[in-house]
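One chain is shown next in structure tokens, namely the form predicted on its own.
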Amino acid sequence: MSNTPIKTFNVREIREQFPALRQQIYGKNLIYFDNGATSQKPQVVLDAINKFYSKENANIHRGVHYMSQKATTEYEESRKKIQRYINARKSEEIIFTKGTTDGINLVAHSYGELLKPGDEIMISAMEHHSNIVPWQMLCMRKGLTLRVVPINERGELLMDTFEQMLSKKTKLVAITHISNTLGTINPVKDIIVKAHAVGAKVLIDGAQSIQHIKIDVKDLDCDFYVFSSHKVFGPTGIGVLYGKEQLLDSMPPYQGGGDMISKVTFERTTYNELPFKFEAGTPHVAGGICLGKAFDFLDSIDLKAAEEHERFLAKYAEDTLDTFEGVKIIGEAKNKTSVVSFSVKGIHPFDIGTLLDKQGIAVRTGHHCTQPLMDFFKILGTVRASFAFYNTKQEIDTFVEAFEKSLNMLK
């Protein structure tokens, strides 16, 4: 890959539209490099986040005023703008959740309900927590078996071992898009053709893929495919879990209460359609509403240019960090995206995150709620930079500077 970077895209011309991005930290200007954690949001998504509040702000689905009319309407075409985003089928396979996480607890609580004593469910060792405890509770719950497929020294899953391992006994294969420790790119299309084969479904976490590169449900021909909102430079406490309007009509309602029910009684309740169904109570408005101007912002840029440009800076990042001595890249992967993940010989990864965020520059460090891929690893935890497409080689090279400097403190 050559080092220059991708000369297609504009990337102060991006900046310009993240406000964060131009505030100093300590006297120095901030540097993000958090953004598998969360990312930061265009101006165009706080300006609605404020109109809304300050102009619009109503209940949606029930009121037959003006206000909750232009809510709910502007609330169902977010709806919409992600459906065409992903390529889904209809409006009514996108469900709003308040996240990743709460995407796939509805899943194993509902798709589990359909599951009996002896079926299994698989997932990796690269899984964020969010996508390990939701299954281990299930199978607590229903007498299943969870299985999880190992990987590699450098961080990819081991394919012959997964396909030895599935079954007719395999109902679910839940699997990270992309890892947020390794920046592992997991061949999930594989992954799904092989899963179905056996007749099991498929969840793809894309917490840390959509945001990266371009996501297509029907080519994908995923069941279900969760992500969250504050990764993609929409508002925090909103996601979408996208699944099969088949499968979804086979499963029970994963939460009661008022705007997912049909008719109620005291003896009993029937319940609404999709995407309704999975909706109980008044949901995140604004936060629906300025999802959708999130992805109208990502309409607005050339995704695959920006794809181009996160590969570079990460490419550039590991070069760079590779010529320091005790330094470990944990994550090596010959597909990956956006993140470094590395380790230095005898520092407390803390340390190094701590003396990097005095001088300016945010970065994750710790285990990543990611604690069996540290043990696979033998390692604590690591510094973690995850770059997005407003990032620039020449905040890399500052923060290798500081990353130096840090070094040389702390020896």
Given for the second form:
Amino acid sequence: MSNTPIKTFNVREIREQFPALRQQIYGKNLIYFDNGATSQKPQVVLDAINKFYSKENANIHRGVHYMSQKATTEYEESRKKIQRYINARKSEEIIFTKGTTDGINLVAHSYGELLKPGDEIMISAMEHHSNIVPWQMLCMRKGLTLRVVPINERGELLMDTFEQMLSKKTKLVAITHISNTLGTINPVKDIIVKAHAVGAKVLIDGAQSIQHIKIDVKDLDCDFYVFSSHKVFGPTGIGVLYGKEQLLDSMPPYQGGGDMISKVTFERTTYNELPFKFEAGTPHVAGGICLGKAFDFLDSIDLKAAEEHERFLAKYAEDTLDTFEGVKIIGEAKNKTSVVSFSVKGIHPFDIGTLLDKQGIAVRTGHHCTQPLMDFFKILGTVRASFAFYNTKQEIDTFVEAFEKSLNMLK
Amino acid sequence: MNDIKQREESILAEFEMFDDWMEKYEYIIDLGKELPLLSDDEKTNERLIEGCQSRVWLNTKCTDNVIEFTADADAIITKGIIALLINLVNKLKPQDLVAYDFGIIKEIGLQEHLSPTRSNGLNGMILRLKNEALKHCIS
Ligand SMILES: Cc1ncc(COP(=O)(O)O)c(C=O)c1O
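Based on the form predicted on its own presented above, generate the structure block for the form predicted together with the partner chain.
Below is the entire complex, every chain and molecule, led by the chain shown above.
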């Protein structure tokens, strides 16, 4: 990494690499503001998917033939890229999964096996259902207690309460890095230090952070970090669980099958080593390889400038929306990313979402898989515009015009 | 069933006048605004049609083998859609409603709301209307 090329950030150039952004919906230019749900894919990723299935398709880790070995090499190269990107110590610490949900379930089953009745799992009030339900299920299975760190009206964690809730019984803190509904960036570094002080492990749900901020798992010192490829410009159906080697070594396998074994007899099976111990069956080979291409793409741009651009967009959208009577921004944390969730007095989010859609604008409406959070704010749902670095100020202006038109129709 | 053909035709004629989606939705919203509200007492769980994002309540009355509906919803577009359905099938004989295919939905371009996961639950509304009719057919 001695002579790193100079990285730039130019929205227009970046947009050119995303063919999905250049299309019309209902005769209108598409404005894609649903990046929190999933991101669009750059040409390099699309080309790699096409190339893999056209020329390189083979099963991996098993074949003596050329194609199998080539696919294996590429897949393992991709693992190393991801390791470098998030600054993990070893590529063995990078486990390919189906996505965030799968990664959390893996930890809940496998690390969960090591826990005993009376132990506590701690989550927060702003978690996605994916980071609630697997823990509830684990608690039921093993007689553990689930504890929920509360938040304030701005959508920030109550850190004092968090500290008071920690005890020797706390075995795992599973917390989202960034709230998909509120955009809040949680002080995860602080959380990790405090959790470690009582001997608890920490899982960071990185579904909404990997695409917005530079992740360094060594610096964070988290025990697990999970994310989905599809939210970080890669294909769907693949994701990553990072775990500290020692910890992963101490955990039993999650699923049994091919690839995860060392030797099988009917009497006894010995397991493969990391990372394969946790990767039973034929993995999503194309997905793994193409996720690597998504990280190549990210590596080619100035991420700091991209992040600034995203924050500018969010601030601009919030400030503009705020001028409308009856609009309430949901999620006003001091430290937040490019998610703008809002409600409008007397108007159902579904109505706004439907009319925006018909004007070519894709937003998300509803509870965003965070029903307990909606209960906290005493609302049924919000309209959420979530931006990526390929969005523009001009798109926000068009969105605001369309929003105004929708309001006039609904009033 | 002659009557329903006429109702279909008048709805089709209405939709043919619209140039774009926003006009269609403006019409649907107006239908929603015209539909009388249900009182809070009438919005019971039994009357609730399970949809994903917005709630719809359907109230049914059947006298002399004629089935009659009133409804309410918390999203105005959803309310407009149920109003459209009610305008279409209100005061039919239950057996005629059970047999009716709602093919018009496709013709006016609302079929995008028909997929089972679509959040306004048009599918659910149609099923519920038919189920109510079925209940009254049998009893
Ligand atoms: C914070 C958060 N956690 C978990 C998930 C689940 O991700 P996936 O559905 O890709 O497994 C999401 C996706 O919306 C999310 O935003």
